[in-house]
Each structure stands twice: as structure tokens, then as C-alpha cells.
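Coming up is one lone chain in C-alpha cells, specifically the form predicted on its own.
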Amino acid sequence: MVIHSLNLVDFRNYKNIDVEFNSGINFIYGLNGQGKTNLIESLYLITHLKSFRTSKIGDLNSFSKKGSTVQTGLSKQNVRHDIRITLHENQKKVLHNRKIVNYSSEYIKNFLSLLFSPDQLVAFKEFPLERRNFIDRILFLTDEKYFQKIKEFNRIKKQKNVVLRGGHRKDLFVWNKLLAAIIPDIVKVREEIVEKINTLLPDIFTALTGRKDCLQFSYGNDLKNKTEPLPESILAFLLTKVDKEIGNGHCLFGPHKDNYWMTLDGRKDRQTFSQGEYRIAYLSLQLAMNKVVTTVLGFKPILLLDDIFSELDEKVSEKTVSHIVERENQVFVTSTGIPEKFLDVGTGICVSNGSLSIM
């Protein structure tokens, strides 16, 4: 997948820019506060139809402006796509090859970028929901049945919550039975992708760092130590928790409570990783996901790497760039400057106060 061109009008601090990109490495550099992350944000918007920094559409418009547009030409598996996203106050309109996109879920199944950013890193580290969303985003692309299972699970859970809030004990059995039937399928798919990731993760971490520590990704199934992974066992367990769930007014057990974490030689991430270790471990996880998607779907996601070199020593930075170049994805890397040794592997784009110049 390659983004060939980008036009921004009144997006963040970009008044009106047109730029064409290298199909390989694009180094976006400049002083802090000039618009590097804003540019990455526009590319993320193209592939996810949302920002990774705000949930408010109006925040994406230039100061004092009520609307903005993001327009791009991209290709995936040699097929050209023209995208135009119009943002006006709190509304978003998306045109894909001049046709209105009515369902974001259908659009984002066609395109993918993998993002490394300080904001995303903090969210992934602190919030189980962000970790679940990260894995689910990939699974929605690689497994159509999983996408439908999650939609059905969320529908059932929503209805069960209505019953719980109303205290209608006799109506709970049917919703618990439906949940018990679908939960094992969700758990199985999540376990399988973690296994795939772990066949790749240790080697990628070693390639980036030169270290022999074994990096692993772990999945915590909420029901694992509570019941057997069988519909009848899950149903029996849920029936023992009716009083507790009625008291809380919402569903307390299931895949929406699952968790993920990383370990280095058994050391758990949040408790023992340094900031640099967590940063490079998270990047390794992104690159493992990149390989999973490439293998399953046959196209390479775009890699968006914002402020990637902070807290990484020079040796790790060099190994990281070398590894990324070998992957042959289109890559956008932001930093305050480009080391001379990297200039021959990509295109430099200097950002200054919302203006771009190709070096």
C-alpha cells in the first residue's frame, strides 16, 4: 500500500499544501511545533477515518476555520484509490473514488497504517481497551468471521446490560446462553494471533536492539482461570454471577475484559521495562503485526513512525532504520533531524510552520 500524494486545506496548521511522497522511506523533519505530527495525523485519518489525538472533528480544523479537507491518491495491490475527506464542524464526509462512504467499518477494512507515536504508546501502556482495540483492528482485517463475531458479541452484551440495569433476573438466561456460545470463538482467534506474533517477535526485537532477551506478547483471557472454555461451562459460570452483575448493572465477565501485555525474559512490561525498553518493544510489536498482515492479506501496511528516535541510543536507531528499510513498506518517520547516513535510503521532507519542502 502506497500513499502517492496528499493535499491538505485548513487542516491543523496547514493552510494549503500539496506534496508527493516516496514509495519507500519519507523522513519528515523540523523543529518542534512545526507540524510534523499533524502531517502524520492526516495520514492516519486517511487509513482509519479518525485521529489518534482527539475524538473531536473540530480539533482538526485550522484555528478559526469551521472546515478542512484531506485529499489523497493511494494504491493497494496495484489498484488506484482516490480519497477525499471533508471535515466540517462535527461532521465528516468521505468520498472513495467519488462515491460516498456510508459505513466507516467497511472502508477501514480496505486500508491500514500501523502507528508508532508517543500518544499511542502511552495509551497502549496504560489502558487495556487500547490494547484490545489494537489487536481487534488487525483481526477485523485478517478474519471476516471475527469481525462479525465481535459485532454480535457487542449486540448481545448491550442487550444484557439493559436487562441487568432493569433487574430482570428471569430474562438473563437467554442472553447469558448467547454470550456463552460466542465467547469461545473470540478467545480462540485472539489466542491464535498471539501465537503468530510470538513466532516473529523475539527475532524482530533482537534485530532492532542486538539483544538476546526474549520478547513475548501475552494474552490474558478474562475467563481462563474461572471456567473451562466450553459454552456449557461458561454458561454455568455466568449463572453463578447473576446477583453480582445485577448489583453492578452491567456485564462483568467476558472478552471485553481481556488484557494483553509484553514480557522480556519473563519480566512484565509495566512493572519492569525502562522507557526505552517499552518504546522499542512496542515498535517490535508493530513490526510483527506488519509481517502478519503482509503474510495474510498480501499487501504491506503503511508505517507511521512519529518521534521514533527519542530515548533510543544511536546503535538501536541505526538497526531500526536498517530493519525498516528491508521490509519495503512505505514509511513516514518524523524527527528533529535526519542523520546523514540515512539520507541515501529515502526522501527528506522539511516541515517549517505548516510549509513543506522536499530535500
Ligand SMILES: Nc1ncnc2c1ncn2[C@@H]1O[C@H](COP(=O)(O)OP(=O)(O)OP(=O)(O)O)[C@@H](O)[C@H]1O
The other form holds:
Amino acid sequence: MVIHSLNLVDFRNYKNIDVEFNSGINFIYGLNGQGKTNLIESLYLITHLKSFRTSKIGDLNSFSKKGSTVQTGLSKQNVRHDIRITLHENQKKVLHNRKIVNYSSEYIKNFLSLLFSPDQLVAFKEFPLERRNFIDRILFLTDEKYFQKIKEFNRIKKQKNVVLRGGHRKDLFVWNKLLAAIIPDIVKVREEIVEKINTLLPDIFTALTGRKDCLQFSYGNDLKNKTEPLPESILAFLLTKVDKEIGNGHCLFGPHKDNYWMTLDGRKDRQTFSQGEYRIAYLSLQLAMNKVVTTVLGFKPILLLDDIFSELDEKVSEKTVSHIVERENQVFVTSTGIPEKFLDVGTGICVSNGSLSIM
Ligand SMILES: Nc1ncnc2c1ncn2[C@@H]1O[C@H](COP(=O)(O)OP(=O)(O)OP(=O)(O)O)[C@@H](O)[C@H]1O
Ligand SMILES: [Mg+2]
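The form predicted in complex with this ligand is what I need now, so please give it after the form predicted on its own.
And the full complex, kicking off with our chain again.
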């Protein structure tokens, strides 16, 4: 997948810019506060229809403006797509090849960018929901049945929560039965993607660091030590928890409580990784996902790498650059430093106070 051109009007600190991108490496550099992350955010918006920095879409409009537009021409597997996103206050309107997009969830199944950003990294480290969303975003793209199963699971869970809040004990059986029937399929798909990631992760970590310790991604299935992964066992387990769930007023057990984490030679990430190690591990995970998506879907996602080099030592930075270049994705990488390492292999784009110049 390649983003060829971008036009931003009144988007964050960009008044009106037009830019053509390199289909390989785009090295976006400039001093602090000039608009590097804003540019990455606009590219993320094109592929995810949301921001990674704010849940209020209106924050993307320039201060003092009520609206903004993001327009782009991109291609995926030799098919051209024209996208126009218009934001007005907190509303978003999306035109995909001049047709209105009614469902964001359908649109985002067409495209993918993988993001490394300091904000995203903190959220990923702190919140299991972010980790589940990261994995689910990829699974929605690669597995239509899984997407439907999660939609169904969320619908049933919502209904069960209503029943729990009403304390209607008798009505719970049917909702628990429906949940129990669907949970093993969700768990299986999650286990399988983690297995795939783990066939790739150690080599990527070694390529970025030169280190031999084994990076692994782990899946903590909430029901694992509570019941067998079979509908009847899950139902029996849920029935023993009716009082507890009614007391809490919402579903306490199931895939919405699953967790993921990383380990290095068995030691757990949050407790033992240094800041730099966490960064490299998280970047390795994104790059492993990149390979999974490329293999399964046959297109290369866009890599958005905001500020990856801070906290990485020189050796790791150099190895990271070589690895990224070899992957042949379209890449947008930002830094406050001059792109010496990249100048031979890509295009330098200098950002200064909301304007861009190609070097
Ligand atoms: N809605 C907005 N309208 C206008 N300007 C904005 C808006 N939101 C943020 N800005 C400004 O955009 C500027 C650039 O922000 P950005 O986060 O892109 O900087 P950066 O180049 O990534 O800097 P750093 O190297 O520190 O990460 C900031 O000065 C910020 O105040
Ligand atoms: Mg920034």
C-alpha cells in the first residue's frame, strides 16, 4: 500500500499543504513543535479514521477553525483509491472514490498502517484494552469470520449486562449459553495469531539489537485456568458466577478481559524491561505484525514510525534502519535529527512551522 499524495487544509498546524511522497522511505525531520507528529496523525486518520492522540475528532481542526480536510490518493495492490475526509466540529464525513462511507468499520478493513508512537506505546504498556484493540484491528482485517464473531460477542455481552443490571436471574441462562458457544472460537483465533507472531518475533528482535535473548508475545486467556475451552464447560463456569456478576452489574469473565504481554527470555515486560528494551520490543511486535499482514493479505501496510530513535542507542538505530529498508514498505519516520542515515535510501521532508520542504 502506498500513499502518493496528501493535501491538508486547516488540519492541526497545517494551513494548506500539498505533498507527494516517496513510495519507499519518507524521513520527516524538524525541530520540536513543528508538525511532524501532526503529519503522522493525518496519515493515521486516513487508514484508521481516528486519531491516536485524541478521541475528539474536532481537536484535529486548526485552532480557531471549525473544520478541516484531509485528501489523499493512494494505491493498494495496483488499485487506486481517492479519499477525502472532511471534519466539521466533531463530525466526520468520508468520501472513498467519491462515495460516502457509512460504516467506518467497513472502510478500515481496506487499509492498514502500523503505528509506532510514544503516545501509543504508553497506552499499549498501560492498558490491556489497547493491546486487545491492537490485535483485534489486525484480526478484523485478516479474518472476516472473527470480525463477525466479535460483533456478535459484543452484542450478546451488552444484552447480558442489561439483564445483570436488572437482576433478572432467570433470563441469564440464555445469554450465558450464547456467550459460551462463541467464546472458544474467539480464543482460538487469538491463540493462532500469537503463535504466528512468535515464529517471527525472536528473529526480528535479534535483527534490531544483535542480541540473542528470545522475545515472545504471550496471550492471557481470561478463562484459561477457570474452565476447559468448550461451550458446555464455559457455560457451567458462568452459571457458578451468576451471583457475583449480578452483584457487579456487568460481565466479569470472557475475552473482553483477555490480556497480552511480552517476555524476554521469560522475564515479563512491564516489571523488568528497560525503557529502551520496551521500545525495541514494541517496534519488533509491529514489524512482526507487518510480516503477518503481508503474508496473509498480500499487501504491505504503511509504517508510521514517530520518534522511534529517541532512547535507542546508535547500534540499535542503525540496525533498525537497515531492517526497515529491507522490508520495502512505504515508511514515514520522524526525527529531530538530520536524516543522514536515510538520505541515500529515501526522501527527506523538512517540517518547519506547518510547512514542508522536500530535500
Ligand atoms: N489543533 C491545532 N491547531 C493548530 N496547531 C496545533 C493544533 N494542535 C496542535 N498544534 C500545534 O502543532 C505544533 C506541532 O505539533 P507536533 O506534535 O506535530 O510537533 P512535532 O514536530 O511532532 O514536535 P516534537 O518533536 O516535539 O514531537 C505544536 O506547536 C502544537 O501546539
Ligand atoms: Mg512529535
